[in-house]
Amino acid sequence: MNIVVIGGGAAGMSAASKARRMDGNAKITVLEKTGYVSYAECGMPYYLSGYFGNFRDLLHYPVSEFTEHRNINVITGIAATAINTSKKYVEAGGNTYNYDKLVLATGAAPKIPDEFKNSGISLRNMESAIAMKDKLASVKSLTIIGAGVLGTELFSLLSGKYKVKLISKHEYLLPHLDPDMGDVLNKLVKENNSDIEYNSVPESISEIDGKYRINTTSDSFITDYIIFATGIKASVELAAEAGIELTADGLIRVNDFLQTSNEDIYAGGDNVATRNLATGGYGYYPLAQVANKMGRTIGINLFGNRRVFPGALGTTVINVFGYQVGYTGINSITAKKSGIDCEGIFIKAKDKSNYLHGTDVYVKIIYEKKSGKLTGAQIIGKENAAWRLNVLAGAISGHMTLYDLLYSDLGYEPEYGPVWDPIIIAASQGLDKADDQV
């Protein structure tokens, strides 16, 4: 079999590697437009903030691992420009690459307003990380525009080394959080760096003597450097031009086997619509763990559809000034838009037994009002918050209810949590509330 993979990120390299394990004789070619494949994009903020100095530490594997040991033909610095679905070949760099099966792992690109594209940089791949690191060596102040996952984490990690200002178009950071959790995060962040503009966007940016004047909705100031963290847009142009079906949101539509509308073309990663495990509908989850699992699933199904990709919850956790902040499933706003009658329980508790002087942890769980089925969760805490979020993600994936969560037999050790763990307390309070409404 002749397999061509477009894109050498998480989904593409996982697909290629699994395909090789499935068939030692298949011809596998990966076309990657940048100079790097198989790297830790989520580690880039730590590289920029000085946790380690060599960008090569971000590489999961060198290209030689794939070319010399896995017999995968990886070609970097080459962009695919067209797909001929009738004759089954890909055009790239003036050459054509024939395929029996094609994998689209084209990822996504930064979404910067057109008028500001020459005024700053976005962090999206290894080359942008290297360029950003070089630039940061000569600046003292910088402005981050966008307070989603990337912008908030960069703001946190870089504030210790630079004078950093953050611009958020929302009234709190991480807009997926519900307002009660968003208020908590705002207060905690303010204790570390209060230079944040909420409900604000840049209106104009001009360059002056190597620096930038930014006029926003509420202020005007000069900064040495600008980082845009204003979201991403799925890279689906090749797919669209090849006649592959897209969703109304501009994502590649795939079936349960991650097969596109063309039976010989599969797609996965940051360019596809993904089933939401909480609602059954479809959403967009451009996350490393999702892309890797999609790639592996595709690598299997290239040889005959045998494994279903069930979907995702969009489980996300980041470091914000030492706090583990995360969410999974849907929030209250999404529940309302989806027509799901949900309730939410918000609690503040301790992350370990009192005699060990635990710190505060904030937990919110969202559940269907009638059935008690868990649909979402959010968490903020200094210790063990991430594993609690993962427990909740597992509970939602397993279609558990408040009752199921309350009686989950979680391990207990005073240093890691009180005997009544915060997530168990939240489940108990939610169940009590549901019983009162009966």
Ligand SMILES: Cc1cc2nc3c(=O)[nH]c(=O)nc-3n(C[C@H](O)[C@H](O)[C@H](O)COP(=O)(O)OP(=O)(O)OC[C@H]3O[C@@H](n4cnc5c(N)ncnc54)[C@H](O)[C@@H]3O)c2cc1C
The other form holds:
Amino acid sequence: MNIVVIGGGAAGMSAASKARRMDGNAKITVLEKTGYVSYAECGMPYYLSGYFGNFRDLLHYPVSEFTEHRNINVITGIAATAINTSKKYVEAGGNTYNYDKLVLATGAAPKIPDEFKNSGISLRNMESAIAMKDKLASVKSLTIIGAGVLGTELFSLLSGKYKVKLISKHEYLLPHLDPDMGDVLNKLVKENNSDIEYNSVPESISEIDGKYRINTTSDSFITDYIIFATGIKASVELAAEAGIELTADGLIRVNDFLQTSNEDIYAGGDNVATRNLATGGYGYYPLAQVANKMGRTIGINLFGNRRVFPGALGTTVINVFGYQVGYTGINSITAKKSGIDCEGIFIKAKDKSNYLHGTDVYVKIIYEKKSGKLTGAQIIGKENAAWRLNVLAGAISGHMTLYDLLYSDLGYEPEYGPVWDPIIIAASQGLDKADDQV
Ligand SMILES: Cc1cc2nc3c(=O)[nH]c(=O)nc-3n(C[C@H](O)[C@H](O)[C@H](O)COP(=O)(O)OP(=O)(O)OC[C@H]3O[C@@H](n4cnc5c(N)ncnc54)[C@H](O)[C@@H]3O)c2cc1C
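Return the form predicted together with the ligand of this protein as a structure block, the form predicted on its own having already been given.
Then the entire complex follows, led off by the chain already shown.
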């Protein structure tokens, strides 16, 4: 079997490594356009903020691990430029690479508004992280445009080290949160004297003596450096040119085995649409665990479709000034848009037993009004909030109801949570509310 993988990130390297474990004799080639493969993209904001000084700490394995020990031919620094699906080869760097099975693991690229493309940088890969780190050594003030996951995380990590301003298009950070949770987050962030412009977007940016003047819808100011965190766009150009079917949202369409409309081509990671485990519909979940698991699933299915990739919930957790903030499944707004009759329960509780003086944790659970089936959850808290969210994500994946969650037999220890854990209180209150409505 001759396997070619385009893209040496999370999905691509997982697919290649699993394929090698499946078949010691397969010929496996990975084509990666940057100089790096197999590294922790999610750790890059921590590198920028100075948690560690050497970007090499982010590398999971050097290229030699793959070429010398795993017999995977990893070629860096060349981009695949075309796929010939009838003759089954890929063009890259003036060469052709024949395949029996091809994996598209091309990830996504930053989406910077065209008019601002030359005014700033976006953090997407190791090369951009190194460039950013170099530049940060000589700046005092910086502006982050976009208050989604990446913008908010960078804002939190870089504040204190630099004078950082955040421009948020929405009225609260992390717009996937419901408004009540967004309000909580805004208040907590305010306690850090953060410089945030809400409901604001840049209208023009001009360069003056190596600095930038930004005119936003609410202000005009000068900044040393601009980071764009204005979203990503799936890298699907190669697939589209090769005639592979895309969804209406411009993502690669794959079946349950992550096979594209061409049976010899698989795709996974930040470039595909996948099923939402809560609703059964399709969505976009560009996240590390999803990409790694998709890659691994592809590595199995290249040798015959036998492993279904079930879908995802988009479970996201970030650190905002020491608060663990996260969400999973659908929010109330998406539920309404999708025509799902949902109800939400929002509670504030302590994250430890009273005598241990816990801190506040805020939990929101979204569930189907009629059946009590869990469809989404959101959390903000200092300790163990991320793991509480993960329990909720497990419950949603398992199609559990408020009743199932309430009676889940969770462990209790006073230091780790009160005997009525916040997520159990939320389930209980939700169930009471549902009973009252019967
Ligand atoms: C700064 C940052 C922080 C993040 N933090 C988190 C987090 O905390 N938690 C979380 O769950 N997720 C996080 N993510 C998202 C996560 O890293 C991605 O979802 C995951 O890496 C996607 O894997 P992938 O293989 O699809 O894409 P990537 O890992 O991006 O790999 C795609 C690769 O394909 C290469 N490529 C593209 N086109 C071509 C071509 N034509 N020829 C050759 N090579 C090509 C690219 O250079 C790239 O190396 C973060 C992402 C970033 C950028």
